[in-house]
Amino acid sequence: MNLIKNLEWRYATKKFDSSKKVSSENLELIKKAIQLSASSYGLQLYKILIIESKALRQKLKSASWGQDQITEASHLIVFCNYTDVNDKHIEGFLNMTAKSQGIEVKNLSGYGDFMKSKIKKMTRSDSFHWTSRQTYLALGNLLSECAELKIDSCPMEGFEPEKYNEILGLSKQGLNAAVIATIGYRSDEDHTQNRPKVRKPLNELFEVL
């Protein structure tokens, strides 16, 4: 029950208070929910900014519509989705999990081949949509854990990707800026925090068959 008062608490926070920061404790929490977000496959294919430079996120700000957030807020964090998923990403992923279960790479190499089948099918644009949409997933659990811990979040899609590739050099690394949040602390003066939630009623968002 707690996770659902906390969420009905949560609101895409519209005006940061700039003097209020998150704490490295809490920080580190947040980096952990995310560590633990599902993914398909379990590649986890993205990256993650944790953006904290004032300098950097008023270059930023340009490319996100103007938004007061980007610089008002605590942190910054970008999703950045992998554009190009090759056999690398794979075969990372079956080391890890030999090593952290204490099993032979080998005895994993049937689930790799299996896996890079899959994708090898996609088409480059496919798998760009794929990587990205992944990102989203560890959205949530940002989210979520914001809410669990009382700090206030803005999932934001209002910016321009190319943009923002350019000015933190994702492309050249292979990384796409794919969905962006901002976290810190609501400002007294964000008047969206006494709106009542809107959502649909249940029986109209849900039908069993």
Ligand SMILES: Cc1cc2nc3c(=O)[nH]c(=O)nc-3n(C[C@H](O)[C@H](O)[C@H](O)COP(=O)(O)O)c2cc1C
Given for the second form:
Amino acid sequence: MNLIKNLEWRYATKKFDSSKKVSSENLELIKKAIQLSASSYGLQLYKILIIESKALRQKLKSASWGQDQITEASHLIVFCNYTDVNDKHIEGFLNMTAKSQGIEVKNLSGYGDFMKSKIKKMTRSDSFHWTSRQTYLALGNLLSECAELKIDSCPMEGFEPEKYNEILGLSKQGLNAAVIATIGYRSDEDHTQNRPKVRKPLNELFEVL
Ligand SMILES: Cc1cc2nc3c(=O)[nH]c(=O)nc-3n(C[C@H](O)[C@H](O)[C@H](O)COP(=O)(O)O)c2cc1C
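Starting from the form predicted on its own shown above, please give the structure in the form predicted in complex with the named molecule.
Following is the full complex, with the preceding chain placed first.
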């Protein structure tokens, strides 16, 4: 039941108390929750930037529809997907699997070839969207972990990825800003915290076949 209670507690925070900071201990727990996210084949084809710098966030705010959370929150988290998937990503994953599970990498070559064959069939646009989708699972874990820690958060798509890519130098690293989140502590003045949740009724949302 705890998860449900935490999910009822959380809300997309519009106004953060800029004097309150997320501790480094809690930040480590949030990172761990993101690290443990499920991903397709386990490839984790993304990188996550944790932005503390106020100056950098001020620059990014103008590329984020001017939303105040960008500068008022404790931290800005940018989930970046790899724009192009290649054999190196697969080989890196196979080496890590072999090491973690104490097996020889050559014993994983069949699985590696299978993944490579699937990825080769994807267009650039397919793989871009595929890796981008994975970041949303990581975002979901961030939201849940924050709620468990009673840390407020706001998932955000209201930003211009091209500008983020330029400001953060992401394109030259083969990365793209897919989705962002701000984390911190709600301001007492944020009236949205008192609004009842708006959700479709279960009987409309679900159908049992
Ligand atoms: C992918 C995604 C993007 C969102 N983008 C923004 C945003 O840019 N700014 C904002 O204030 N809220 C944003 N939201 C918050 C939603 O509006 C909010 O989650 C929704 O209205 C449900 O309300 P609740 O999260 O408070 O329960 C976003 C939510 C998601 C999941």
